[in-house]
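A single chain comes next, written as C-alpha cells; it is the form predicted on its own.
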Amino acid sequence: MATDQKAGFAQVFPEYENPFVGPEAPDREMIQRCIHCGFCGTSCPTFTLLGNEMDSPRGRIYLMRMVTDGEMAPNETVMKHLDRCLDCRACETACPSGVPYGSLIEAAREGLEKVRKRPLSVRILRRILFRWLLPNRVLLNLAGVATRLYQTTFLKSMVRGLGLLPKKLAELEPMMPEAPPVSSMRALPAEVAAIGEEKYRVAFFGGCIQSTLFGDVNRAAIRALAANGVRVVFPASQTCCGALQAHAGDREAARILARENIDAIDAGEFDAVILAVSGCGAMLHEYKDLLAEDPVYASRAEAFSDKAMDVTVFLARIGVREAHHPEPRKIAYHHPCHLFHALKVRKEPLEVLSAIRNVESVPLNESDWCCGSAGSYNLTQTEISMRLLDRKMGHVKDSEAPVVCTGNPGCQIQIAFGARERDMDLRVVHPVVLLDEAYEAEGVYRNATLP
C-alpha cells in the first residue's frame, strides 16, 4: 500500500517526495476517523483567533489527507497550516470520535522535515539546540549561568547599547525569564530519605529547562514527596525527555532520547516516576507510542509510560499532608494543555492546593485554553502567541488573584512575561512552591536533610 501511495504521488508532483509514507508517517486509519463534525473547532486556539478552516484540526487532518493520498504536494500552503498547530490537544478533548490528532500532528510535522528546504543556518541550530544543547545538562547549565551573567551585569546594556543582537533576538529577548542564581541549577541529590516512616518509593524526572531555570521547583517537589511518607530517588544518567524535538518534527532524536531515558531508569524498582513539569510529563507517558515499533523497547516503553506521572497527581493520590500556608492569598490555577489536554489530569492540582489552608482558588475564566506558549511556539508564531497570551491576560486580570498556579515552565514564562508587560503585580508558580511553603511555615522540614 505504502509502495503503491509513493509511486502514484510521485507521478502527480514529481518534484516532491511524499513525506507522509512509511511506518512513522500519519495513519491513515486515524486520519480517516475524523467525521469532520466541527466540535473541534470551537476548541481550537488558532481556529478561533484566525477563523481559517485549514487552520482548524479538521481542516489540518483533511490537508494530510490529501497529501497521503497524492491530491495534494506538501507545499508551502501545508506547512504553514501546521506550522500553527499549537499541539495543545484541545481538539482531542472535543473530539466524539477520539482521534489521536497530537500523534497525527507530530508524524505529520517529522514527515514535512523530509522535504521542507531550511536554510543551512537554521539546520545547523536545530541540531545544536535538539541534539546537543537540551540533551546536555552541562551545557544547558552553562548557557543558563551565561544567560545570568547577560542579565545581572553590564552586558546587557552593552549590547543593547552597541546593537549587537539581531532584529529578531532583539524582539523576543523581552519573553526571557530571569534566570535563576547559578545555586539553583546544581544537581540534585541521587536519593532523599523520606521524613518519618517510608511509604513509597519513587524515581524522580527533572527534565531539561525545568532543572536550570526551574530547579527551586523540582527541590520543592522532593521536598514535599518526602514530607508525605515518600523516598525520591533521582537517576543521574537521566537526560532531555525529547518533547520539544517531537513537537518541532524531529522525532528521531525524541526517539533516542526515550530510549536513554528507559535506560536510565528502570521502571520497574519504583512506585512512580515523577515530574513537576507537565510538558516532559506528556512526553513520557506517550513514550509507548513513540517506540511502539520498537521490537528492543517497545514493552519496556510501555512500563515506563505506565509510571510517568504529574507530582500532583501522585500526591493527590496518596493523601496529600495537609499544612497552614503564612500568607492567605487567593490564587487562579491556569491548566497547562498537555496535563489538561493530553493527559486528562484536572482534578489533582486542585486537590494539592486545597490541601493548603489560608489560600482561596478562584476561577480563571478560561483556565483550560492555551496561553500561547506551546514549547517554541511563542518563538517561530510569535504574532499568534502574543494575541493568545492577551486574551490570557484578560482573564488572569479579571480573576483580580495576585497569584496564578500552573505546572508547565512554558506556561509559567509566558505569564509571567505577560504579567511584566502590563506592570501587574502578579506571582506565577507551581502548586507544588505554594505547598512546599506552607510545610516549611509549620515546621514539616525540621531536623530532615532536604535539598
Given for the second form:
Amino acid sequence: MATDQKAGFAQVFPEYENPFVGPEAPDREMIQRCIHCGFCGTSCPTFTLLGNEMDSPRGRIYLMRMVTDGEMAPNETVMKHLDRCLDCRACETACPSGVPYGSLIEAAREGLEKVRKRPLSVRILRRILFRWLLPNRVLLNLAGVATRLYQTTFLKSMVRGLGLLPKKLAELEPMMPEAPPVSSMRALPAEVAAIGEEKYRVAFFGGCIQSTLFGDVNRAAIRALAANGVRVVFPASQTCCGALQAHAGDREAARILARENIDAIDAGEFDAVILAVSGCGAMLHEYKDLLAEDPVYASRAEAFSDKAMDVTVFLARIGVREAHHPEPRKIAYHHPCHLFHALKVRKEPLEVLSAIRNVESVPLNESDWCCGSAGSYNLTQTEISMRLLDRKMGHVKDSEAPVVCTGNPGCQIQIAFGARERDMDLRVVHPVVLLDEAYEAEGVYRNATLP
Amino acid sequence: MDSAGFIQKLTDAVGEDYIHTDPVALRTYDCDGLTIYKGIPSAVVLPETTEEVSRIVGICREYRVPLIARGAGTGLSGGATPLPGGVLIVFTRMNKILELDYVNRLARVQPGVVNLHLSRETLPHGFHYAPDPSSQAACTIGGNTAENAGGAHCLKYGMTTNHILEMTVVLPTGEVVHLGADGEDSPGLDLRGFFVGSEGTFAVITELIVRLTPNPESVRTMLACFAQVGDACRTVSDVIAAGAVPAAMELMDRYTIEAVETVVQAGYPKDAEAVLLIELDGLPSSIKPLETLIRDISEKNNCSSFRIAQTEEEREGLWMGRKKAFGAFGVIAPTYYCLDGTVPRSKLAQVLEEFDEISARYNLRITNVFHAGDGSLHPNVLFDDRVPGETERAIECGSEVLRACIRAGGVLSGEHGIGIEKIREMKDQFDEPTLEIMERVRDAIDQDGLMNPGKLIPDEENVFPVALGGAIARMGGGMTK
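Having seen the form predicted on its own, could you give me the form predicted together with its partner chain?
Once more the chain from above appears, this time first in line as the rest of the complex follows.
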C-alpha cells in the first residue's frame, strides 16, 4: 500500500517525494474521521483572525488529506497554511467526531521537514537549539545567565541604542523573558520529605526552560506538595521533554529525549510524575503515542504517560490543604492550551486557587483561547502571534484583575511581555506560587527543610 | 475572456490580501458541509463592506462569471458549493454585530456573524436569537437566511424567516436594495419573505436586521426512552394532538445513541431503541401541567424511563449529545450523507419503517436523529466513499428516502435547502406549472443567470455540471468529505 502510494505520488509530482507515507505519517483513518462539518472553525484562533478556509482546522486536514492521497504537491502554499497552525488543539474540544488533530498536525510537520528546503543556517540553528541547547542544563543555564547579564547591565541599552541587532532580531528582542537571578537556576534537591505524615511519593519533572527561567515555580510546587503530605523525588538524569522539537517537526529528537526520560524516571515506583509546566505535561502524556512503534519502549512509555500529572491536578485529587493568602486580590485565570484542550484539565487549577482564601477568581473572556505563545510560534509567526496577544491583553484589561494565573511558562512569558508593552501593572504567576505564598505566610513551612 | 484582467479588477476591489487564486487555496473551498459534490472556483474573495460586494458583483457581471456566496461553509445541501470556475464570495470578514436595540428587540448584523455569537452577546441582556441549527456554534446568520435554516427550537419559535425583519442585498446588477423594514410589517410586496431561502439565486445578502427573542423565564428538559421507535413517534404526535407545543422535541434512534455515547457521553441509555429529548419553556406555572401531560403520554406509549434534568449542567449534557450527533457519525462510519425530508407527524412511524426497508435494499445503514415535533426528519445514510460505487449507491438511497417522504405527504427539505443535493427530486415534489413560476420569478431577477446557477430550481439550460443528467460524476477524482 505504502509503496503504491509512493509510486503514484512520484508519477504525479516528480519533483517531490510524498512526505506523508510510513508509520509516522498523519493517520489516514483519522483524517477520514473529519466529516467536514466545519464546527471547528470558530474555535480556531487563526481562522477567526484570518477568515481563510486554509487557515482552519478543517481546511488543514483537507490539505493533509490531499497531499497524502497524492492529489496535491506539498508545496509552499501547503506549508504556509500548516505552519500557521498554533497546535493549540482548541479544535479538538469543538470537534464532534473526535479527530485527534494535534497528532495529525505534528505528524504532518514531521513529514514536511523531509521536503522543506531550509537555508543551511536555519537548519544548523534548529539542530543546535533542539538537539543541543534545550536538552543540556549547563548550556541552557549559561544562556540564562548571559540573558540576565544582557538585561541587567548597560549592554541592553547599548545594543538597543546603537541599533546593533538585525531587523528580525530587534523585533523579537523585547519579547525575551526577564531572566531570573542565577540563584533560581540552581538544581533541585534530590529528595524533599513530606511535612507531617507522608501520604504520597512522587517524582518531579523540572522541564528545561522552566528550570532555567522559572526554577522558583518548581520550588514553590515542591514546597506546596510537601505541605500536602507528599515526598518529592527529583531524578537528576532527566532531560528536556521534547515538546518544542515535536511541535516544530523534529519528532525524532523528541523520541530520543522521551527514551532518556523514561530511563531516568522509573515511573512505576511513584504515585505520579508531577510537573508544574503544562506544555511539558502534555508532551509526557504523548510519549505513549510517540513511542508506540518502538519495540523496546512502547509499553514503558505507556506506563510513564499514564503517571504524568500536572501539579494542580494532583493537589485537587488528593484534596488540597486550604490556606489564607496575606494580600486579598482578584485574579484572572488563563487556561494554557495544552492543559485545557489537550489534557482536558479545566477545573483543577481553579480548585487549587479556590483553596486559597482571600483570592477571588474573576471571569476572563476567552480564557481558553491561545495567547499566541504556542511553543516557538511567537518567533516564527510573529505577526499572528502579536494579534492574538493583543486580543488576550484586551480581555485581561477588561477583567480588571491585577494578577493573571496560568500554568505554562510560554503563556507566562507572552502575557508578561504583553503587559510590559502596554505599560500594565500586571503580575503573571503560576497558581501553585500563590498557594505556596499562602502556606509560607501561614507558617506551614516552619521547621521543615525545603528548597 | 481576459482572465488576468478579471482577476486584477477583483484584486483592486478587495485588496490583494483578500483574494485567493492559488490552486491549493481554491481547492479547500471546493465544497461545504455536503461533500458529495465539488467544484473548484476561479477565485475566492473576502470583502469587508457592502460596497465591495457590489463592486465584485459588477465585475462578475461584466465578465459574465457566475458568483456564489459562502458563510461558514457548514451547509448540507451544497448551497455554497462553487460552480466550477465561478467566483466565491466569502463572508468571514463581514462578521460584525453593528447594533443591538433591546428596546425594539432587534439586532443589525453583517451576514458573517456566527449564529451563536449573537446569542452569546445578547443573553446577559435577557435576549437571544431563536433559530438554533445544530451547527449554530459555527454557521453564519447570512447562510441561515439564504437557506431559511431551522433548528431544534423552531418548533415553538419558527424558522429563520420568522426572525429576519430587514435585509440589505446586492442585486445581480450590482444595485444595493433594502427589503422589509425594522418593524413588524412593511408596505408593498413582501420581497423580504421572497428572498429568504432563495439560496443565493437572487442576490447576495450584505446586512440583516434580525429579531431578538426574550429569554424564557424557566426551562425544563427531559429525556424519555423507548424500547420501540414507533412508541416514541406516537408520543410525539400524541403530545402535539393534546395541544401542547414544547420548545423542542428531538428523536434519536439506537445508532445515534451509540455514536453519541462513544464521543460525548451525554448519558443516553445504550439499550434504548429511541430517546426523545423534550424541552419546555415559559412561566414555571405553565410548564408544570405540561410536564405531567408529557410524562403521562410517554408512559401510555410504553416509555421505559423518563428523566428530568435537575441541574443546568445535566441539561447541557443532554443537549450536547443532540448537538454533536452528526459529528459523532464520523466515528461509526467513514462517511455519511444527511438528508432533511419532512413528513406530517402522524406519518413518522410509518415513514421510519419504510426507511428500514430502503436501508435493507441498499445494504446501507440509515440512522435517524431529527426534530420530531415538526416532523423534520434527518435520515443519515452511512457509507464508505472509498469503496467504488458506494457513493453513487448512497445518493440513490437518499433519493428514495426523499421520495418516500413526498409520498407520505411531506416535503423534500425541512431546513437544509435544496442546493444541488435535492434538485433532481424537485420534480417529484412540484408539478410543471409550479416549477415554471419559480423559474420565471428567478429569471426576472437574475436575468443573466449568474447568481449561484444550477441550484434550487431545476433548469435544463443551467445544470450544475457534477449532477448532469441525473448521473453523478464526482469532481476531483473520487473524493468525498
